[in-house]
Structures are given as C-alpha cells and as structure tokens.
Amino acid sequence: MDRIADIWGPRTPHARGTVWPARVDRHLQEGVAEEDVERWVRSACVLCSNGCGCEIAVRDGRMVGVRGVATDVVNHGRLGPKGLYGSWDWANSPDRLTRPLVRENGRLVETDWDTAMARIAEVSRRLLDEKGPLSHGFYTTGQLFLEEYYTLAVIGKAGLGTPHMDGNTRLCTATSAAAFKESFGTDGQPGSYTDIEHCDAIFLFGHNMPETQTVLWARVLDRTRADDPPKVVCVDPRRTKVAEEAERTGGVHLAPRVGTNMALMNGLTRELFANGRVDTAWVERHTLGVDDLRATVEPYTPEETARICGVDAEDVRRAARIFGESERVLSTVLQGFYQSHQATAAAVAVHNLHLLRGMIGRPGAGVLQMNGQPTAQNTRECGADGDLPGFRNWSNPAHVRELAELWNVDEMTIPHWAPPTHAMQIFRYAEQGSIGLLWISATNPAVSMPESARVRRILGGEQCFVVVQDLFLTETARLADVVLPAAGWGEKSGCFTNVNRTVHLSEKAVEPPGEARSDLDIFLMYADAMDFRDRDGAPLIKWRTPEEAFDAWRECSRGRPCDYSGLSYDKLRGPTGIPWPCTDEHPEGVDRLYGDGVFNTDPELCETYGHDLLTGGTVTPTEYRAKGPAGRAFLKGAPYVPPHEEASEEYPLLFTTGRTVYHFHTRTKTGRSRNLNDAAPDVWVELSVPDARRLGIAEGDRVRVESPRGAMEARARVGQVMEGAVFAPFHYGHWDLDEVVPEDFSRQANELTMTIWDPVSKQPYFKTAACRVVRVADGDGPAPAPTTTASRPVDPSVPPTRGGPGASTVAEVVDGFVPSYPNDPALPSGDTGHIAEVSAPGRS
C-alpha cells in the first residue's frame, strides 16, 4: 500500500460506544523483509503531537523500519506518512552531526567535546560573573524526552536562577496551556481520544487533523464512515478534508475571514443564550462570570457575526444549534487559533461552549486543545519553557517553597519575582545583548520564527554567544559559535506525553553516530562543568541516567494535577502508554479531568491567577481569592478586535502559514526521507481562483509575496484557498537546496510574517499579514503542492501525488483482536478494564 497516495489507509468503520477496531502498520527499508530484522524496540512516534505507540525494526546496528502497536490505547496499531517514512530514516544519513564545532575565524570546525564544553563554560561563567543570571537564555523544543526537559529546568532555575527559558512550543502550544489555565486553573487536557468513540458532533476549530494528525484523522473517518456518524463541523479558511467531510455529514464549513475567529466565537456562544440551550443549573454549580460572558457576546447577532467574518448568518445558527442540540461534543482546536489574531481568547471561547452546555468529563463530551509537536506537554509539565515544574504556580510562595525544599536549595534562586520570559522577549534580550548566552535545543529558529531576516541578525551577530545542539547543521546552526551533536529518536531512551496525557517510554534501538550524546548526558555535562551544588554543597543534579531523572520528576510532579507518582518505566513496558494522573488512587490513569465538575481554581491550587483576555492585564492574587472561585471554572469573553494588520491598498490580499501532511517543523528529519520529501519537494503559493484570475495568475506561474517584512518566491497553486487570502507552507528553509545561496531565503514563508503576539499566551501570529502577490514568470509545470491534501489543485490536470518504489508499507487489520484499555467506556458493561495480556501483530 502506497500511504502517500492513502494517507489514511484502509477504513475499520464501527458503532457508536464501541472500541476503534486495530489496524497494524509496517513500513520497512527498502530490501529488508520482516523476518531481516533482528529485533523491535519498543518506542512512539514523535512526528507530531499524537504520539503513536510504535516498535522500531533494527538490523546491522541500524533502525531500517516501523510499525505500529496493536495494544497501545492511543493509535490501536495505526501510522501515519510521517511516523511510516520519516521516523527513523533520517538517522542514517551521512551529513549527521558526528563531532562538536566550534567557530574559529568565522568559520566552523571541528573540535573535541571537551574544548567545546570549556568554551561554553568559560562564556557562561564569565557572564554569571559580570551581569548574573539574566544573561543566560535557553530555547528548547517539543522533540526532547521529559527527563531531558526537568533536567534543562532544575539548571536553569535551580543552578543559574535565569528566568529567561522558553521552547518553540511557544511557536506552537503556548495558548493550549494558556486557555486551559484561564478556564479551568491548569493546564491539562480535559479530555480523551476516546470521545470520538462516543460524541454527537465534533468541531474542529482551526485544526487541520487530516494533516497534522492524521492517525487521528483515520479515528474520526472511522466513525464518520460507520452508520451512526457523528456531524462534523469545521472552522478553516480553506476547503480542507474536515470540510468535505463536514459537508458531507451533515455539518458545517464555517471558512471565516483571516483574523476574525473571535467574532465568530462570540457569536456563535451567543446563539446558545439565545435560544435556550445553556444548562443552567451545571452552570450554576460549576462556573463563574456567566453574567459577563452573556454581556459580551450580546452584539454578536449571526447578522453581525456573518459581516465580520465573511461566513453566512444561516451557517452560523446551523453551526450553534448542533452544537446545542447534540448531547455529546467533542472539540478540537490547534494553529488556526492559536496562530492567529486573538488566540487565547478564540480558545477559551471554545471551553466557553463546552462549560455552557456542561459538556466536559463525560465520554463523548470533552475538549482537545492540541498540541503542534509531540512533547510540548513535557515541556509544559516540566518547566523547561519557563513555567514552574509541576504546574506549579510562579506568584504563590508555598509553591516556590515546594520546589526550593525538593531541590534543596534557596527560595531566592528560582526566579518567581515576575512571570516567565516569553520567546518572542527571550530573542528580544539577545538582540539587544543583555542575553549573552543563547542555548538553543533541537529547534530551528532561524526558519520557524516570524520575521526570518530579523532571527538572523539575531544569531549570526556579535552581540550574543550561540549555542546549538542538533542532529544536522540545520540554518540555525550555521549561525552559532558552538554546534553539539545529539542524538535522536531511538538513539536514547526517555518518556513523553502525547496530547491526551498518555505517557509513553521510548527505549534506545541503536547507537548514535560518531561522537553524538543525547540530551540529557549533554545537560549533565555543561552542569558538571558548571559545578552547580545545592544548599549543602552537593552535586544539585542528583541523578546520571534517564530512569533516575525520571524518578527524580515522578517526586517532582507528586500531589499536582499532572501526578506521574505511579508510573515507572517497568510499568511503561507495558502493552500500552498510561495517561496521567497515574497514581496509587488510579494505578491505571486516567482518562479525562473534571469527570466530578471540580476544576483546579481553588488559589492553593491554580497555577496562575489569570488575565484579561483581551489586553493581557494580569489578575492579582488578592483578586483572585476575592472572587472565590471554589473549584469552579472560569467562564471569560472578550470581544472582538481587528487584526494589528489588515489588508490595503498596498497590501490587498491575507498571508496565512501553516504545516501540510508530508512535513514536520522545520524539515530537518521529514526532509530527509525520500519519500516524504519527494511528495512535496518545494514551497508553493495558494492562491484562489478568483484572485488568480485577477492577477493574471494560472497554476505552476512563478510568483512573488511581499509584506511590510519581506518576500518570498514560489510556484503558484491555484487551489482551495478562500478569496483574499493567500496561503504557503511554513517548513522550508535552504538546507536542502542544490546550490546553496545563503543570502537566498526566497522560499521562507516567514520572511513575511509579523513580530506580534497573543497578549495572554505570548504566541506569535503566523497567519495575519497583509501581503500583496505579483507574477514573475510563466510556469514550466505544476506547483510542487501534494494533489491529495488541502492543497489540491483546481485544474484537474495536475498529476496526483504518489509514492515512489520504496513507498510500500502494509496495512493488517487484526481479525478477531478487540483492544481492551483501562477505564476505556466502551468496554462490555462488567469488565474490569484490565489491560489484556494479549499477543496481537506489532507486538513483540
């Protein structure tokens, strides 16, 4: 089966309440057969945030193939494009990172470990010296294992003291964490993949699932093609496949204008006050500010709502009457709120829905506020993007206090005297030099930041000592003053945390290349080297290997909503990852929070104390306790305002970014898989009919984009895009270009793209700038866009997007296997739940 052409496989439709049939995936090297390989490795997926239980195929020494895990509760055996072709192939590609740089002369060249870590260690101790702390920064990522992270933390907070740490997560999932906190006291996804088993209707609020996570994709499929389906509702500027599919259900595709999401929240929230379709007395019980919120959304008639956005009043009023008419909703939000105008405010409108209808807690009824990369929830979790371990809460002493007695060190060094610094003022700091240690970890800046040109001039000047650790040298680290080789995916061994909470572990198959050390033996060695002790002038990093950072956080996270105190990782050996809370009470997990109506916002508890969602104002402690709200949760509105930039005279059309099926962040592992790569070698440009006509634009043309910050250059796709937007693909830098032009960034979407962000969740907006599109010359074939995603082409001559030889993959329904889980609601009245002990295919 060629899974780039089926990006989903072959459909296991089923009923309403009963378990998602298994399905086991298996892709192998091209020339290895099954029974070449020498041993399977347990491990999951980590090319987007679902994170698919999965066992790594290794032979000679090498990982030469992938196939899904049967028994593991998230994925039931399946894989996607990316976890099938481009989990593993990357690793054996010759240009990986085999020995530390340093750069000498301008140059970068090799050197040894130790001379690399000395110069790191004199540059920090020389800053610690002369500005303290402050001038320390770290930029991580969503890649890294979950011992890694609190290991980055417990440095960061508990040896230097600098406030100054954030991950691309920020990029990404910054408003996820902020939404939840704003709504319901923490962070934490309140519901489960097992809602689609068992939901009325599913919105999807900005969220592509058919691409960015398309094993969960292949789950709803499976329950829209039983013949009970559920209405599928979509809110997306382009005509994607949740759009066919919610046409085609019955549903709505609500496509509004780029940077009016709010307005529409508002009304469609309105339309439940409206017509009567609020559950009063849960509301009574459970939630504050309900007076409030019915004053904000008020103006938003569908009339009102329709000329904002763009979208039809009549739509507007289907889309809220399934909603309020529909027992059972599970809702779905990722980029295309979170990247845009208003985000915080956009997602905690969608908890609005759900608290309104008391629709939270219950099988079927729950909320997904997804995550872009596959261990954003660690980083959360631990603070290693600047929030206190544990959910912890910055402003409340006795929290501070926890963490100061856990580490044994003193209150004063974490640094809690203001809130954490945001990327966005982390890069800011850098530029202007009073951060003069960068630390960037397996992320790629220099093509996943807004406003590229800017990024550049931040990383390659004088004024800031960079340093990167990465598999390959990515266009950020050509920039830095040191380069570390790390190891990846199936090189090491640690735990993560998909979207719905399910801790997997993922144990080392093979050996690095060269001189390559993971993560975490990287941050031991820069604390050894830094000699960091606690209060009685022992090591402060007490733990050498990946299961003892890992008991180290199970401490860490103990008595707090994201209590992993009983797990292990002979437990997580298991035949299936284990959602948090695990502990003594729930040995098994559990599957969705709030199941009891009482939410994290008691102030002993929360881990923040709130804001105003439209300007960002902070609520003070004192504020909070005042408003007493007792394990309620939050309902909060905001009403709608313009974009920091709309379209003009100069600037007539909206530049939109966003991720597509064949590609993961910035490229650097995705890229390398030829397959994955072959299916959409080169960026493109959507642009609608309509606009393509106005502009004298046809299918293949070579176009040029131009904002107030720059411009790129690609082919043009005359596609699904609604009228006066345009849009482009976020991932493509330079690294893989044929000849190399370092002053060509001619094809990075980000060039275009603005230095604003969400006033809550500091997130920047990657998909509100006003751009205007020139023809640059004829085309010589179709643009380089995939035929078999939302970026189909109208022209129905373009050739479709197929896989090449080594594209085989095998695709085994398992007859007669049932997946059994605990605390799954579709198990058979009277089990217990226990997970079976089973032997199913894809699993060893």
Second form
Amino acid sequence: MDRIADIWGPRTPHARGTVWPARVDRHLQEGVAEEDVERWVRSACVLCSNGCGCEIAVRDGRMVGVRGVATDVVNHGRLGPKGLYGSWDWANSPDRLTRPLVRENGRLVETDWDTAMARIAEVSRRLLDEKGPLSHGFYTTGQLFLEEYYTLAVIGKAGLGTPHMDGNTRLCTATSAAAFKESFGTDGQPGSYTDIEHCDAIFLFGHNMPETQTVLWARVLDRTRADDPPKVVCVDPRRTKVAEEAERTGGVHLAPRVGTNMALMNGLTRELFANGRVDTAWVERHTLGVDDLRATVEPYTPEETARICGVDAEDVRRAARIFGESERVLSTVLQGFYQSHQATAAAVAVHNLHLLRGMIGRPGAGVLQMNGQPTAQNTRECGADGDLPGFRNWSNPAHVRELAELWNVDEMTIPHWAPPTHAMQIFRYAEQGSIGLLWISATNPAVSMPESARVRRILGGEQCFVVVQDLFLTETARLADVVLPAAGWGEKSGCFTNVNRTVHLSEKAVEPPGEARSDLDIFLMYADAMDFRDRDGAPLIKWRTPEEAFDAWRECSRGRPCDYSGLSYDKLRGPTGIPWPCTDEHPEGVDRLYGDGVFNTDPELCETYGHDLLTGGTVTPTEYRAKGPAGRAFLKGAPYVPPHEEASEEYPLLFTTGRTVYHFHTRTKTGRSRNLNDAAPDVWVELSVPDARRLGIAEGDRVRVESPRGAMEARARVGQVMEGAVFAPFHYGHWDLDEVVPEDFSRQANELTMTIWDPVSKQPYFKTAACRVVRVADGDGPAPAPTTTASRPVDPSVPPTRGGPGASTVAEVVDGFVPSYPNDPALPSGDTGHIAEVSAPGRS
Amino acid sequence: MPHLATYVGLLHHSERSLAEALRTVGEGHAAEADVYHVCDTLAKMSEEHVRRLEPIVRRYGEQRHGDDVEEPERLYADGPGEIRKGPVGLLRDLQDLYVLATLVQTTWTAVGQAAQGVRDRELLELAQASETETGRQLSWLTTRLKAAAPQALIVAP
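Form predicted together with its partner chain, following the form predicted on its own:
All chains and molecules follow, beginning with the one already shown.
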C-alpha cells in the first residue's frame, strides 16, 4: 500500500462507545523482507506530537524499518506517512555529523571531543567569571528525551543558575501550556484521545489534524465514517480535509479572516449565554469569573462577529448550536490558534466553552490543546523550557525550596525572580550580546524562527558564542562556533511523553555513527568539564545513565500533577505506553483529568497566579489568594483587538504559514526520506482563485511574496485558501536532498513573518503578516505541492501525488483482536488489566 | 465644585500624557517587540479614557489655573519626552511610565470618591472602569520591569 497516496490508510469504522479496532502498519526498507529483520526494538514515533507506539526493525546494525504496536493505547498499531517513511531513514544518510567541529579562521573544521568541549568550557568559565550566569542561554528542542531535558534543566537552573532556558517548543506548544495554566491552575492535558470514541461533536480550532497528526485523524475518520458519526466543526482559513468532513457530517466550516480568532470565539461564547446553553449549576460550583466573561463577550453578536471575521452570521449560530446541543463535545486546538493573534486568549476561550457547558473530565467531553513537537510535553514538565520542573510555580517560594532541597543547592541559585526567559527574549539578549554563550540542541532556529534574516544575523555575529548539537550540519549549525555530533532516535535510550500524557520508553536499537554521542552524554560531559557541585561539595548531577536520570526525575515529579512515581523502565516495557499521573494509587495511569470537577487552582498547588490575557501583566500572589479559587477553574475572557499588522494598500493580502503532511519541523529528517521529499520537494505558495485571477497568476507560475521584512519565491498553487489570504508551508530552508537549492534563502516562509509574540504564552506569531504577491515568471508545470491534502489544486488536470519506488507498506487489520487498555472507557468496567495476556500482532 | 473641576482637568491632562508617553516609549524601544506592541495596547486604553472623559469635562469644566488650584497644578507630570537608549534606558523609561500611571490611578481614585459624593453615576462608573484599566497598565509595567532588571543591571554592556 502506497501511504504517500493514501495518507490515512484503510478505514476501520466502528460505532460510538466501542474500542477503536487495531490495524498494524509496517514499512521496511526496499529489499528487506520481514524474515530478514533481526530484532524489533521498542520505541514510539517522534515525527509528530501523537506519539504512536512502534518498534524499530534492525538488521546488520542498521535501522531498516518500523511497525506499529497493536497493543499501544495511542495508535492501536497505526503509523502515518512521516513515521513510516521518515522515522529511521535519515540515520543512514551519508551526511551525518560524525565528529565535533570548531570554527578556525572563520571555517568549521573537524576536531576531537576533548578539544571541542574544552573550548566550550573555556568560554563558559570566562563568561561566568566576568558576567555571571545570566551570560548563558540554552535553546533546546521538542526532540530530546525526558532524561536529557531534566539533566539540562538541573545543569541550567542549579549548576549555572541561569533563567535563560527555552526550547523550540515555544514555537509550538507554549500556548497550550499557558492556556491550561490560566484556566485550570497547572499545565496538563485534561482530555484523552479516547474522547474521539465517545463524543457526539468534534470541534477543530485552527487544527489541520489530517496533516499534522495523521494517525489521530485516522481515528476521527473511523468515527465519522461509521453509522453514527459525530458532527465536525472546522475553524480554518483553508478548505482542509477537516472542512470537507465538516460538510459531510452536517457540521460547519468557519473560515475566519487571519488574525480574528478571538472575535469568533467571543461570538460563539455569547451564543451559549444568549440561548441559555450554560450549565448554570455546574458553573456556579466549579468556576470563577462567569459575570466578567458574559460582559466581555456581550458585544459579539453573530452579525458583529460575521463583520469582523468575514464569516456568515448564520454559520456562527449553527456552530454554537452544535456546541450547545451536544452532550459530549471534544475540542482540539493547534497552531491556527497558537501561532496567531491573541493566542492564549483564544485557546482559553475554548476552555470557557467547555466549562460553561460542564463538558470536561468525562468520556467524550474533552479538550486537547495539542503540541506541534513530539516530546514538547517533556520540556514543559522537566523545566528545560520556560518553566520550573514538575509544574512548579516560580513565584511560590515553597515550590522553589522543594527544588533546592531535592538538588541540595541554595535556593538563591535557582533563578525565580521573574518568569524564566522565553526564546524570543533569549535571542534578543544574544543579539545585544548580554547572552554571550548560546547553546542550541537539536533544533534549527535559522529556519524555524520568525524574521529569519534577523536570526541569521544574531547567530552569525561575533557578539555571541554559539554551540549547536545536532545530527546534521543544519542551516543553524553552519553558523555555530562549535558543532557537536549527536545521536538520534533509535541510537540512544530514553522516555518521552506525548500530547495525551502517555509516556513511552524508546530503547537504543543501533550505535550512532562515528563519534556521535547521545544528548545526555553531551550534557554530562559539560557538567563534568564545569565541575558543578551541590551544597555538600558532591557532584550536582548524580546520574550517568538514562535509567538513573529517569529515576531522579521520578522523584522530582512525585506529588506534582505530572506524577511519574509509579512508572519505571521495566513497567514501560509493557504492552503499551502509560499516561501520567501514574502512582501507587493509579498504577496504570489516568486517562482523563478533572473528572471530579476539582482543578489545580489552589494557591499552594497552582503553577501560576495568572496573567492579564490582553497584556500579559502578572496577577500578584496576594491578588490570586484573594480570589479564593479553591479548586474552581477560571473563566477568563478578553476583547478582540485587531492584529498587529493588517492588510494595507501596499501589502493587501494576509500571509499565513503552516506544517503540511509530508514534512516535519525543518525537514532535517523528513527531507532525507526519498518518498516524503518527492511528494513535496520544494516550497509553494497557495492563492485563492479570485486573488490569482486578479493578479494574473496561473497554477505553477513563479511568484514573489513580499512583506515589510523580506521576500520568498515559489511556484503558485491556485487552491483552497480563503480570498485575501496567502498560505506557504513553513520550514523549507536552503538545504535539500538533491542540493539544488540556491543559497539565497528565498524558500523560507519565515523571511516574511514578524518578530512578535503572544503576551501570555510568548509564542511567536507565524500567521499574522501582511504581504503582496508579484508574478515573476511562467511556470513549467504545476506547483510542487501535494494534491492529497488542503494544498490540492483547483485545476483537475494536475497529476495526483503518489509514492515512488520503495513506498510500499503493509496495513493489517487483525480479525478478532480487540485492543484492551486498563483505562479505556469503551470497555465494560471490570474488563481491565488483561492486556499483558493478549497475544497481539505487531509485538515480539 | 471648583476643586472637582481641577481634578477632572488633572485627569484629562495626565491620561493624555500617559497615552503619549506610552507611544513614545513603545516607538523608542521598538526593537523590543513586546514593548512596542503592548505599549500600543496600553496607550489605546488611556486614549479611550480621554475620549470618555470629554462629556465629563464639558459638565464640570476643566479648571487648571487660578489661586485655588495651585496644588494640583504642581502635581502635573509630563511624560519622558525623549526616550533613553539601551537596556538600562528601557528600565528607566518603564519606571517613568510607572510614576505617571500611578498619578493617573490615584487621581481616578480621588475623582471616584468625589463622584460618589455628588451622586454622578456616569462619572463613578467611568472612574471605576478606568482605575481597573490603569491597574492593568501598572501590572504590565511591573511585570516587564521585573523581567528586564537583572539582565539590564548585571549583564548589559
């Protein structure tokens, strides 16, 4: 089966409230048969935030394929095209980094580890002596393992004592975390994927799930293609596959003008109040702030909402009616909200809808604030991003004291005078030279951050010493002073936690190439070189192996909402990943939070005292205590305010960017998969039919897109975007499998985006810029965009996207096998805990 | 009510100064993207207060001069006028904004009290709403100042 052409694979429809059937997907390297595989090694996929349980095929010391695990609670055996074709292929690429590099006379030259690490330690020590710890910044990723994040967090917060730590997870998941904290007191996904099996309506807010989380979308399709489908409501400026499904199921597609999500959310919220669709008794018992919220949304009548958003007033009414009349609504949210104007306020507004209807914490009534990166959840938990480990509150002295005791350091060492510095501010300090050492691990900001020309200047300048550790010589690594070769997925062991709180263990399958080392080993090497000590003079980092690091983290998480105390490597070697909190009380984890309607808002428990959603001004501890939340959730509103850059005469169109189905992050891995690369080999730009006609642009014509900050060139796809908007896939850099890309950076959507971020979550905006489009030249064929997704052309003569040689995969539906999970609400009570006894396919 | 008129005048003047000062500081420190954009949001709040004050000014007058208004006249505070440069300059400008915003806030408090006394519901409502919003302005200024201070005072070149 060609999973480039058939992205979601065969359907296994099933009725509401029944278990999602298993289907095992498998892909092996061309020429390798199943019997040739020597070992299958347990892991989970890291090419989107879904976290599908899988096993890596090993032969002759190399990764040669992958298959899904039928007994895994996340995917029931399925894998998506990125996982099948892109998860292991890159490891055998001839251009892997195998030795450290240092910059000599302006050029990167190979060296040994001792030399490279000595150079880092020398700069690090000099800066500590001259300026102190605030001279150090760490910018990490959504691709490391929990053990590595936690080790990095301890080095940064207790070894050096710098608040300047963040990850590229800031670009993907920060708003999800921020919204949870504002509404429920702490981070933590309240809902579960099993809500898909139980809901009677599903709302996707700015979430192109068919392309960003293909396996989850297969799960949705298996419900919408059954006899009792939930209604789908889609909020997206493009006519995505979600929009088509909305039409099929009698739902609604709302395509708000770019930058107006908040007005739409206020309109939907007002409809619930206006039509008496609020569960008043539940709201009274379990929430705070309903009167303020009602007053805030009052001006947003369907007509006013329609005027601001450019949608139909009747569609606003219909969508709100579906929400108001359903008993079980599942909402999912992603970058269409997070990377857009008023991000946190809009994401919080989704919580408000659920709280007003009392639809949280029970099967089918859930919220999934998604992540873009697979292990983003771990940066949030472990404190390698802008948080303290274990969802602790930087402004609660008792929480800081707990960490100081755990690490045996002085409380004053742990920076907690203000929120930890977010990524955009770290880059600003690096630009100004007050951060003199910036350490970037496993991410590619030269391509992924807004206003790329500025980021290149910062990284390439003399004012800041840049360390990059990665698998390849990425666009960012080329600008570094020291480059460290790292081991990747399958080449090291560790755990990671998906969007859904499910923890998986990923075990080392093969040796990394050359002298490449695991990220954990690299961090430990730095800790040794710097000789970080605790208060008693013992080494600060007391672990050497991933499993020891995991056990240290387990203690750090004990008693916090993300409690891992009941988990161990041994337990994670079982048939399925396990969702936290996992404790003595809940040895199999917990499928869904807040079932009792008690939230983590107690002042001694909460992770933040909250913010003003419009400005980001913090609520003081005294003000917070005065509210007396006592476990009640917050209903927080905000008025709509216009976006920071609106269409003008000079730049009449709105520019929006996004991830598409065949690429992940900056294509470091997926670009090295022949099948994924061939399906979408180059960047493209999508225009609506009326805009294309007005500009004289036909399918495949070469166009130049310009904003006040820069320009990119691409071939035009006349397609499914709403009139007035222009879409480009993000993260096509100047690297390519065929190395035919000119070095002018003109493929990068981020040449155009703005240096601006949400005031609460500090997530940069990639979807709010004005632009103009100019036709440059005739095309010589259609745009290099897929036909299988939201990027499909209006022109029916464009040949369909298909996989090439080696794209063949297997998808086996196993008759008579019903997956069984301890927490699955679809199983009759009592029928739990037997998964270990099930003889299941796809598990050796 | 000559003194109430004086205080209405004081409000009108200081809210306008605050709005202008927020714009000056925001534009002057535009390289700090969040400062630029949030100052714009905060300036709009003050501009809205000025707009809503217009009918009140017409009702009570706006007395700024004369023997009996000497004290409030001396209270008038103007914005920074010219912005300072660099991280420490940003810190000082945020402090100036804070001082100006507290003057606005306490003046709303005073006028709100008087509005109770004269049973002016419209003015009372405006005073309460505006005082809350000035509180949001102050809260952001404190938040940003706390985040900026260590780097500016310890590490900045």
